Structures are given as structure tokens and as C-alpha cells.
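Presented as C-alpha cells, the chain that follows is alone, the form predicted alone.
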Amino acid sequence: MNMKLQVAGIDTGYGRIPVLHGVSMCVAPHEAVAIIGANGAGKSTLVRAVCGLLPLGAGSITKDGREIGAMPAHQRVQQGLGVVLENRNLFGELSVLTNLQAAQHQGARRQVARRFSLDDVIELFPFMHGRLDSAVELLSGGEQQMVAIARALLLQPDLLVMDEPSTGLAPKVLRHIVEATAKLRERGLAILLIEQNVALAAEIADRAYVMSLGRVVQEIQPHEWGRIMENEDLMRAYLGA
């Protein structure tokens, strides 16, 4: 069976200095993958290899079977690859309509299937119900995380990267996203979750993989959560808790 995305060996780093080593990893179609470790263990690198925002050193990176690994960024896009970042990126002087239309048009250019309409996000996340005219930089960072993970929604991707989502948020926010990934799930959306909250990797994720230092250093199975959030050592040592 061809993975959703296979992450082969992968080495890469920021011009001289070497961040990732040998980092293997893969999600299935219609699975929920966790990264998870301390502040520094390499998260975000990884997502900006796989988005394509970092060259390669060494390995491969394919999805469905196919290498995406020397694409640029918007190529990967038109792969179905969907990524919220940590900075969201969003055109913040613009209104909330205006920046899931830009993405809208940008997904209507892949030659598949609709996935999700402008309506299915606002369904999504009510709140932009009375806010589609309001400027992003308006809004408060709850808001703005729901509006980029719909504006990545739009691209018509198969799987969604979300970079460290928890990040600054309230609780009530951080419930209404994982209620919201339950719904993408349910609809068979591929998810690879950056996270350092291990709680709430679990919740949403099937498995995951713990980085420390650049490297994979477990793989954690389904059954195996209540095991690792109960052992003080592995916590202390890699996740920083």
C-alpha cells in the first residue's frame, strides 16, 4: 500500500548547520500522525522539509507513492499536501473572506475532486459566520489559527500539516479545533499533527513519533499513550514535561 506520505532517511538543515538527521517517518491514507518533543528536537524543521521551505541533504520524501522531495513549495500544494504553519501566514491587512477566496481559487486549479467548499469551513468554524468581512489582523489568535486551517482546507488537500496548533491558545479554542479535526477525519483527511502538548496529540492522533535532537528517537502505537504520558523519565527526557 502506497503511504500517504513517506519520509525516508531525510537529513537537512539551515545553510551549515545540520538540524535533522536520518529522520524516517510515514502516515497512512485516512490516518492521524503526531510529532512530538521539547522546544528545539527539530518539529518545525521537519515540516518546512516536507512542505518544501528546506532542501534535502540527503533521503527521500514521496507521497502516494510519488517523490516530492526537489518540488518547490507550490508544486507540493497541487500534490494535495495542505499546511498550516506556526505563523499561519495569513494576509493580515485583508479581510477573512478575502483570504479563503485566494485559497479557494488556488485549489479549484487542482484537477480533483471538491473536497471542501467555502460554506463546509464556515460550517467548520461558525465564528467566521459574522467575521468574513472583518480584517484578519482583527482577530484574536484563536481565530486567526481556525481561519488558516480553513484557508489550508480550501487548497482541496488529502493531507493536512498542522505546525504546533496549541500554541498560545485558550482551551475553548484548543476544543473547537479538535472538534474540528474529528469532523476532517470523519470526512477521510490524512493529518500529521506538529505538537508539543502530548495530551493533545493523543487525543487527536493515531500513533506518533518522538523527536529529540534532530533524530526519531520512538515510535509511539495506539496502545502505547496512557504507558508514555505515564512514564516520568521518557516525559522529563524528551518531551520536556
Ligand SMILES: Nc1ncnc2c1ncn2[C@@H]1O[C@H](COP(=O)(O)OP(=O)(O)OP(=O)(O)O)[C@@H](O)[C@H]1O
Second form
Amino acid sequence: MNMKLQVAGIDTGYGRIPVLHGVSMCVAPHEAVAIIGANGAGKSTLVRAVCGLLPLGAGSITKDGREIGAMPAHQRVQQGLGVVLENRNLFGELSVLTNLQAAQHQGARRQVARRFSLDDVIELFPFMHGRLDSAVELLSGGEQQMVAIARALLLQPDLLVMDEPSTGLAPKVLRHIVEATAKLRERGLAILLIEQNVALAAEIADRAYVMSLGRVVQEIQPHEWGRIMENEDLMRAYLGA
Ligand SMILES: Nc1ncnc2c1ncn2[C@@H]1O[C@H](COP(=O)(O)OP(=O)(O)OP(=O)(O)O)[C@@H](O)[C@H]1O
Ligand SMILES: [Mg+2]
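For comparison with the form predicted alone, produce the structure of the form predicted in complex with this ligand.
Every component of the complex follows; first up is the chain already shown.
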């Protein structure tokens, strides 16, 4: 079976500064996988390498069996990779609708069986109904996060990568994002979630990888979540808990 995403032994970093060392991980079709680890572990660097913002020094990245490790970011989008970056990368001065339409336009180039429409993403995050004409920078952090996810969905991905979508969000907004994620899985999307909150990761993801100092140091299988959260040494060593 081809993996939705297969990262094999990648090294990358910033200029001459090495950050990731031989990182391997995978996401199977329809699977939700989390990457957990303390600040500075290299989680966002992995996201940047996967979506094409950092060149690989070694290793490979395949999506559905096809090598994407040397493709520019926009071509990876055409391969069905949707990414919500840590900084969300929205056009702050432009309206919610304009942000969504830009993505819709780009996503229209992808041939997929069942598309996410504008109505679909508004249904997923109903607050947007009344806010389509608002400038994105005037929205709350949680609202902006939802716009960023909606925008990624309009690129028509089959793998959605989210870098710490929960950062700074109120519990209620968090609930909403957890529920939305469950709905996306029902629609067959595979998910790669970067998340420092282990309990939240356990709720959303089937399995996880723990990163520390630029390496994958542990894999957490579906039945192991409980044991991990009770393991204070591991939580302290790798997760800064
Ligand atoms: N633009 C950059 N230039 C140089 N070094 C960087 C850059 N971005 C990150 N780093 C370094 O790479 C390492 C990994 O950072 P990264 O952002 O991937 O961590 P993270 O696991 O996402 O952390 P956090 O939980 O705080 O988001 C850190 O040591 C960081 O200082
Ligand atoms: Mg990060």
C-alpha cells in the first residue's frame, strides 16, 4: 500500500544550521497522525520540509508513492497537500471571502472526486457566515485559525497538515476545531497534526511520533496513549511537561 505521506531519513535545516537528523515518519491513507515534542524539537521544521519551504539535505518525501521532496511548494499543493502553517499565512488586510476565493481559485486546478465548496467550509465554521466581508486581521486568533483551515481545505487536499492549530485558542474554539477535524476524517482526509498538548493530540490522532532535538525519538501506537500520558519521565524528558 502506498502511504499518503512517507518521510524517509530526511536531514534539513536553515542555511548551514542542521535541525532535522534522519527523520522518518509516515501517514497512511485516512489516518490521523500527530507529531508531539517540546518547543524547538523541530516540529515546524518538519512541516516546512514536507510542504516545500526547506530543501532536503538527505532523504526523501513521497506522497501516494510519488517523490515530492524536490518539488516547489505550489506543486505539492497540486499533489493534494494542504498546509496550515504556524503563522497561518493569511492576507490580513483582505477580507475573509477574498482569502477563501484565492484558495478556491488555486484548488480549482486539482481534479478531485468530491470537492470542498465555499458552502462546505462555511458550514464547517459557521461563524464565517456573518464575517465574510471582514478583514482577516480584525478577527480573533481562533477565528483566523478557522479561516486558515478553511483556506487549506479549498485547495482540495487529501492530506491536511496543521502546525499547532490550538495555540492560544480558548477551549470552546478548540472544541470546534476538534469536531471539525472529526468531520474531515469522515470525508476521507488524512491528517498530520503538530501538537504540543498530548491530551489533545490523543483525541484527534490515531498515533503519534515524539520529536526531540531534531529526531524522532519515540512512536506512540493507538493503544499506548494512556500509558504515555501517565509516564511522567517521558512527559518531562520530551514534552516539557
Ligand atoms: N528560521 C530559522 N533560522 C534558524 N534556525 C531556526 C529557524 N526556525 C527554527 N530554527 C531552529 O530550529 C530548531 C527547531 O525549531 P522548530 O520551529 O522546528 O521547533 P518546533 O518543534 O516547531 O517548536 P515550537 O513548539 O516552539 O513551535 C530550533 O532550534 C530553532 O531555533
Ligand atoms: Mg513550531
